[in-house]
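Single chain ahead, by itself, as structure tokens, in the form predicted on its own.
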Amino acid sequence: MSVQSKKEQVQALRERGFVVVPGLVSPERCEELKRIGEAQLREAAAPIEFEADLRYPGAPVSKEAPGGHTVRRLLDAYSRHPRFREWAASPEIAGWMEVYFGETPVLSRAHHNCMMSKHPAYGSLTGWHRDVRYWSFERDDLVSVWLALGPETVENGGLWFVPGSQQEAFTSERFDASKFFRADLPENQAWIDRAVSPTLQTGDVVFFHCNTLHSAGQNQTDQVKFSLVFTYHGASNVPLPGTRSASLPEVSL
């Protein structure tokens, strides 16, 4: 992929719902972030989310079952370590988000804000969904930043995106009770057939819109995959009072 300016990257995001920015973070910085994640995974210090908590396809049925204590996410990454915090509020991200939103960007600590760990044996499959399904803001206009701390491919559970889906006004019937996009509907399958899974190298970053349909498969390799993920919105797009989106203090960049 050729080097693009921030404006070109933002335009690609607006058109496709996601854009990959290769090599945004140095291998050395990624290795440090991954080492921190591995150490915190061994400690399993709260707050964390277990695969068994969600019970997605391929996850242990309970914490008492084999693999029941497989960690899916190290939560509140912003507060977990200074290095995570530095990346979340880095000049690279602040500048990018300012171009996109056209105003002061704000980091949401209530959504994503985590180190994702996808394990080989018990890392679950994540069905097609829009992240905004459980988010409550004045406008559905937020952007997530996914930093690959190692290679991400179809084989180790990399992301899939449906280009252009962020612009489609899908009705509620197109989603199931858990707000996953229903693959059993022919009209939905036509969208899913368009999906692409960009191969990511260490230090590549994916910016994607909260309405972009995406999914992720299971990890078929023998190595845990680590990704650091944060979500941002413009300062004028505030979380609705009393909702989960407003449950943690936010961070202006």
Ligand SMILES: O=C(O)CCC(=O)C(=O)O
Second form
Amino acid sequence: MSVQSKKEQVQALRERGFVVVPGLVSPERCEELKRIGEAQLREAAAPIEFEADLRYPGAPVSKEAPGGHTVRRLLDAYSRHPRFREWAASPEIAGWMEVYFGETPVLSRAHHNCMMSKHPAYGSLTGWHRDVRYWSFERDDLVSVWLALGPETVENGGLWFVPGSQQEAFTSERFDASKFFRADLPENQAWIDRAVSPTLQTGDVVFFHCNTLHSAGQNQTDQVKFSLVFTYHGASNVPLPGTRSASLPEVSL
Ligand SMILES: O=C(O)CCC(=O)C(=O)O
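The form predicted in complex with this ligand, contrasted with the form predicted on its own above:
What follows is the whole complex; the chain from before opens it.
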């Protein structure tokens, strides 16, 4: 398979709503990032989002229930460790985002900005959604970068994406009260039927648009899955004042 140029990758993202760039990060660097994540998981270093906070299907019903302290996200990865920060603001990511946005890229610390951990027991599944559902910017044009720190497959709860869904103007009735895309509607099911789950190897990166419908299953293996995830927007697309999106200082690349 021929290697796509950055411009081709950006074009693929525009057309399909996501693009996988294989082997962008070396196995050694991934191993180091994963080890930091494992250590921080052991220390349960705050800020943390627990599975029991969200209670998606498969999650413990409360922090007091068995598995109640299963971590879903080590939050504010940017501030957690210099190695996380280096990746988030690395020249390869800054360069990629500049090609996409055509202006100075900015890292949002209010969204994603986390080490995702999906645990074999008590790790939940995430229904169909658009990330932008709770985000507030002048324009719905943000891109997230998902770095796989180990293999990601359907078995261990890898991501599913609906190609082309980022361009569709779905009305609000197509989503439930929590803004999940309703799988019970036949017209939605027709979209969901097109979903694909790209298998990721260690060091592969998925770039995906904030409007792309995606979901992920539970982890059916016996290993915790780690992924480092950051979100970017163009400098002119500012977070709306007073919203959660504007709640943390941003990082201009
Ligand atoms: O890994 C998962 O369960 C899905 C994560 C996701 O889609 C999200 O955080 O927006």
